[in-house]
Each structure stands twice: as structure tokens, then as C-alpha cells.
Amino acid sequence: MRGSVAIVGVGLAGCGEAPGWSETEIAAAAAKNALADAQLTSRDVDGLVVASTNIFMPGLSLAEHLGIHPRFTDSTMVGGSSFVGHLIPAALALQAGLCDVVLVAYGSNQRTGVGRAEAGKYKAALDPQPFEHPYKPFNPPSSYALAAARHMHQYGTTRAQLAEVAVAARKWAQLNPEAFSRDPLTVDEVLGSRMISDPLTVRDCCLVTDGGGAFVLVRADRAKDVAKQPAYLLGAGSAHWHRQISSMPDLTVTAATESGMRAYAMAGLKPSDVDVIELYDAFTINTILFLEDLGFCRKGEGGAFVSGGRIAPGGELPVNTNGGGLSCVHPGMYGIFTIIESVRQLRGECGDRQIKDVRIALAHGNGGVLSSQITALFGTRETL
């Protein structure tokens, strides 16, 4: 699969607040922007991949809205990691000749449309989790708080180190005019903000926004003819070990240990080869866990590793350069935005936040409560 397909178009829509827009309309707007970026139209699309927590049969709905008659459709749903995972079946479908142009799209109006209380009731009805709900957890924060508390207990990680993750994300967001939260943020302000689920404060938790994203995937031979730099898929891997946090084998070790290993093996790369990292940072503990599990530091050293501005602008390891889910955008599921920022960095399109000479980018998706982990590596033409 290495280098056999490439992303040739990316697009965003409605990020932040999009009052009056439905989820399908936001996804469609992002799709049109991605197609325009690839210099294609909906008439060119014969493969469609989409996931949603609220739209019934989302593939059918989006195809109808865009006037697409796809030969290949996939609506696999494994939470926020879904869109990183969609790379694998999309690439296989392209390789098999089942289709020629695959559109992957997502849209959500979680901030202005669904409402937090209504969304919580919907999720509880859809996924009762009978072994946990009697204890009335405030999920998803309570589940991630368990992982954070265990990491603190086991390895001495501090709340201040968690706060460093949020501060680094905000500093990247301040360089991104598309980011939703760009006000200055300090470690003390993170620590002093409202507690949501001990030890996580509101600033340790991701945003609640509207927004949509999309990307266009084609075979490598077709990617040679596009005007912009294609982002070639070099490797991808997925893994999941549990659904509920109470079934997680070890609260400090995620299945990213497996997904990352598989992606590196396919790409023929190692962590030191990666120039920019885009992680699913729904909570500050995520960034620490994934940096450990993906091999950028040893297990238990993540807290110290992110300290001192190492992952912030000007630091030695650029992480979540758009501001991430903590400061840029988080419309229910964030995974697709890790891919879009990876592509933009590889193209050199990120303005003040652009990392110099990016050749390899890593995008990592997280679904459920540290459940589904999916890793992808992208490269420029020079990496093939």
C-alpha cells in the first residue's frame, strides 16, 4: 500500500460556529472545498466515505445532497478515529479499481445545532454502557480523567505538565487565523480554571464547536498530474482493545502502541523520521499518552517531555500545529482535521505556523474513550 495513493485536495467548512446549518450541509460545504482544491467536481467522485454520530445512513444522505452516484461507499464508525481509519478501505478500493476518486467528508453542528445536553441524552440512549452508568460518570471527561489520574499516580505526572499541553496548543492556535480559541493562555490559568472531572479542568478538555472537513484521495499515478503537492499515504495501522474505559487493560497504555508500530512498518519509517505530528487531543492526557505510545518518548516520561515548550512553536517537536482539538476546532469528532493539517504542512501552506522542510507527517486518530487508535504517515514525492 505504501505510496500507492495520495491526498490531492483538502477542505474545511463551518469551523467554530455555523448557526442554521445542518450536519449534512456542513459536510457538503467541506466536500466542495476539498474538490475545488483538487480541481475536481462532484461529478468526478465515484467513491464516498463518511461517518456521523447523528446522521442516519450518512453515506446515502451526503451522496444525495451532492448528487454523487458512488461505486464504492463506506460508513464505518469507530468514533473520532474513523476518518484516519477510512484511509485504509479507501486505499484498498482504489488499488482494486473499484473506484477512481474517493471523497472522505465529515460535518457536525454540535455547538449551535445539537446542544450539549441533548447530545448527552442521545449518546446515553444509543450507548447505555450498563457497567458504568450506575455510577453516573460525566463522559467522556470522566473516562479520560481516570487515565490522567492513573498516569499521575504511576509516573509522577503533574497537573502543571498536563497544562503545558493546553498552553502549547493555544500558542499554535494563535498562529492560525482559522482557530476558534486564540486568546492567550498560561499554565496557571489552566490550573485555575473550572474543574470538570478531577484532575481535568475545562482547559484540559477539547472545544465544543461546529465544523466540517474533507479530503480527496486518488491513485498515485493520477496524483502526478495535480498542480499542488500530493500527500502520499506511506503507512497506516489500526488497533482497539476495549470500548468502555473500565475494560481498558492498562489506563496508561493505549492501542496506539500497535497502530503506530503497524504504520511505521508499512512506511519503513521510525519516530525520528517524522517532521510534524498531528494528534487527537480531546484532552491534555491524550497528547502525553500518544507521544509515549507512538515512540517519541518512553512510557511515563510524557509529562516531562511536553514541558518547557518542547511541543509549542519554537520547540524541537511540532505537535498539533493548527491548535488541535484543544484550541482550533472540535466538532464532536476531530480525526479528519489531523489529516487536513498534515497535508497542509506537507504542502507548505500553513503561513506563520508552517514548519520548515516538512517531508513526513504523522496523523493519529482516537475513538471512543482511548479505544480505537489509528495512525497514518504521509510524505511528499521525495519520500517515495
The other form holds:
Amino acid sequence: MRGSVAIVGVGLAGCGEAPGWSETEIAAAAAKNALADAQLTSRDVDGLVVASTNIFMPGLSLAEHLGIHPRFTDSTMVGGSSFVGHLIPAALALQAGLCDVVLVAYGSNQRTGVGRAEAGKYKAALDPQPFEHPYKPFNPPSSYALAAARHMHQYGTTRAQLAEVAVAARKWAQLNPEAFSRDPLTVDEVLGSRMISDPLTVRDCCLVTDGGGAFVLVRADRAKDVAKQPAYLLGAGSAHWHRQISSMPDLTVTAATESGMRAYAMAGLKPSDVDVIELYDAFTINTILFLEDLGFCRKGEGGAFVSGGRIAPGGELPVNTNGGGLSCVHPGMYGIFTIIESVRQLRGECGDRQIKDVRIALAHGNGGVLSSQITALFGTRETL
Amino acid sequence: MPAPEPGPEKIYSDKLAQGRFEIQKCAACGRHVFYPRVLCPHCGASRLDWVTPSGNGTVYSTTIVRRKPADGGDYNVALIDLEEGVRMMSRVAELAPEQVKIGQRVKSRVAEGLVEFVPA
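For comparison with the form predicted alone, produce the structure of the form predicted in complex with the partner chain.
Full assembly next; the chain just shown is listed first.
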């Protein structure tokens, strides 16, 4: 699979607030932008991949909206890791010749449309979790809080170290004109903000925004013809070990250990080869866990590793350069934005937040409550 | 024709409604299973027997869900490791939420059809 497909267009739409827009409309608008970026049109699309937390048959809805008749459709739902995960079936479908141009798209209006609380009531009725729900965890924050509390107990990780993650994300967001939250933020402010589920405050939790994203994937032979630098898929791997936090074997070790290993093996790369890292930071503990599990530091050392601005602008290791789910955008399933920022960094079009000489980018999606982990590695043409 | 036996989740909750907390044990590999399953998640064997756990457990992790006093105030949610080797979500009663600590020894009880724990 290494190097066989490439992303040739990316697009955003409705990020922040998109009142008056439906989920499918936001996905379609992101698709329009991604197709324009690839210098293609909806007439070229014959493979469609989309996932939604609310829409019953999102692939059918979006295809109908765009007026396309896909030869290949996938709507695999593994929470926020979905769109990173979609790279794998999409690449296989392209390689098998089932289709030639795959559009992957996402839209959500969770901030101004059907809210999380309302949607949550329906989900609780249709998909009950009888071994957790009676104890009223405030999910997803409580599940991540349990993981953070265990990491703190086992490794001495501190709330201030968690806060460093939020502060670094905010500093990146301040360099990104498209980010939703750009006000200054300090460690003390994170520590002093409203507690949601101990040890996580509201500033340890991701944003709740509207927004959508899309990307266009083609075989590498076709990618040669596009105007902008293609982002070649060098490796991808997925893993999941549980759905509910009470079924997670060890709350300090995620399945990213496996997804990362698979992606690195396919790409023939190691952590030190990676120039920029885009992780799904739904909560501050995520960044610490994923940096450990993807091999950027040792297990238990993530808290110290992120301290002192190491992952902030100007630090040694650029992580979540768009501001992440904590400060840029979080419409419910952030995974696709890790890919879009990776592609933009590889192309060198990130303005003030651009990392110099990016050749390899890592995008990592997280779904459920540290449940589904999917890692992808992208590279420029020189890395093939 | 006799009514078909309900699924394991219903069997579990019916027992709890009668005040009995039981978990499963695999007849093949001997490991305990929670939450109740149709087949053993450890070895794949299909015969799972119902057994009564000792009720002894340890707090594996804990959080305080923050809630306005008017809505009932803060409360504890915890993950408890039973000495049979299975983990479950629950709460620790008879302690203020901030007094619940990882590593604490706790004992199960059934309260209003739900398993909760108290300090051992």
C-alpha cells in the first residue's frame, strides 16, 4: 500500500459556527472546497466515504446531495478515528480499480444544530450502555478523566502537565487564523477553570464547534498530474481493544501502540523520521498518551515530555499545529482535521504556523473513549 | 414450546433485581467474565457459568463528576477491580467523592438493583 495513493485536495467548511447549515450541507461544502483544491469536480468522484454520529445513512445522503452515483461507498463508523480509518478501505478500493477518485467528507452542526445533549438522549435509548450508564459518567469527559487519574497515580503526571498540552494547543491556534479559540491561555488559567470531571477542567476538554472537512484521494499515477504537491500515504494501521472505558485493559496504554507500529512498519519509518504530528486531542491526556504510545517518549514520561513548551510553537516537536481539537475546531469527530493539517504542512501552505521542511507527517485518529486508534503517515514525493 | 432463555444481560439484571450479584466464569479457561457475555472473551469457549464473586475489590481509577448543588451536587464514578480479575464501573458509597482514592479496598453491595461498593 505504501505510496500507492495520495491526497490531492483538502477543504474545510463551517468550522466554528455554521448556523442554518445541515450536517450534509456542511459536508458538501467541505467537499466542494476539497474538489476545487484538487482541480476536480463532483463529476469526477466515483468513490464516496463519509461517517456521521447522527445521520443514519450518510453515504446515501451525501451522494444524493452531490448528485453522484458512487461505484464505491464506505461509512465505517469508529467514532472520531473514522476518517483516518477510511484511508485504508479507500486505498484498497483505488488499488483494486473499484474506483478512481475517492472523496472523504464530514460535516457536523453539533454547536448550533441538534446539540450533544439532545442527540445523547436518542443514542442512550437506541444504544444503551447498561454496565456504565446507571452510574452516570459524564461522557466522554469522565472516561478520559478516569484514564488521566490513573496515569497521574501510576506515573506521577500532574494537572499542570496536562495543562501544558492545552496551552501549547492554544499557542498554535494563535498562529492559525482559522482556529476557533485564540485568546491567550496560561497553565494557571487551565488549572483554575471550572472542573468538569476530576482531574479535567473545561480547558482540558476539546471545543464544541460546528464544522466539516473533506479530502480527495487518488492513485499515485494520477496524483502526478495535479497542481499542488500530493501527500502520499506511506503507511496506515488501525487497532481497537474496547469500546467502553470499563473494558479498557490498562487505562494508561492505548491501542495506538499497535496502530502506530503497523503504520510505521508499512511506511518503513520510525518516530524520529516524523517532522510534524497531528494527534486527536479530545482531552489533554490524549496528547500525552499518544506521544507515549506512538513512540515519541517512553511510557509514563509524557507529562514531563510535553512540559516547558516542547510541543508548542518554537519547541522541539511540533504537535497539533492547527491548534487541535482543544483550540482549533472540534465538531464531534476530529480525525479528518488531523489529515487536513498534515497535508497542508506537507505542502508548506500553513503561513505563520508552517514547520520548515516537512517531509513526513503523522496523523492519528482516536474514536470512542480511547477506543479506536488509527495512525497514518504521509510524505512528500521525495519520500516515496 | 417453552419460552426461550433470555440473553446474559437480562439474566444478570434479573438476578440483581432480586438482590443477587453474580458474574460469569468460563468452564473452559476458568477465567471470570464481566460484563456478561454470550461466549468467553478470553478463550472463545461457549459455556459460561454464573458464580457469586467474593465482593472484594480495589479502586482502579476514580473521578468526581461535577454537578451544581441544585442538581444534586458532585458524585463519584469509579472503576473497581474485583479480586476475580474483572473490572467494572461503579461508585463508592459512604464516602465523600473526594475521599475515594485509587488503591482503596472496597466491598460490593446491591442497592436498588445496582452494584455499588463501600470501604472494606
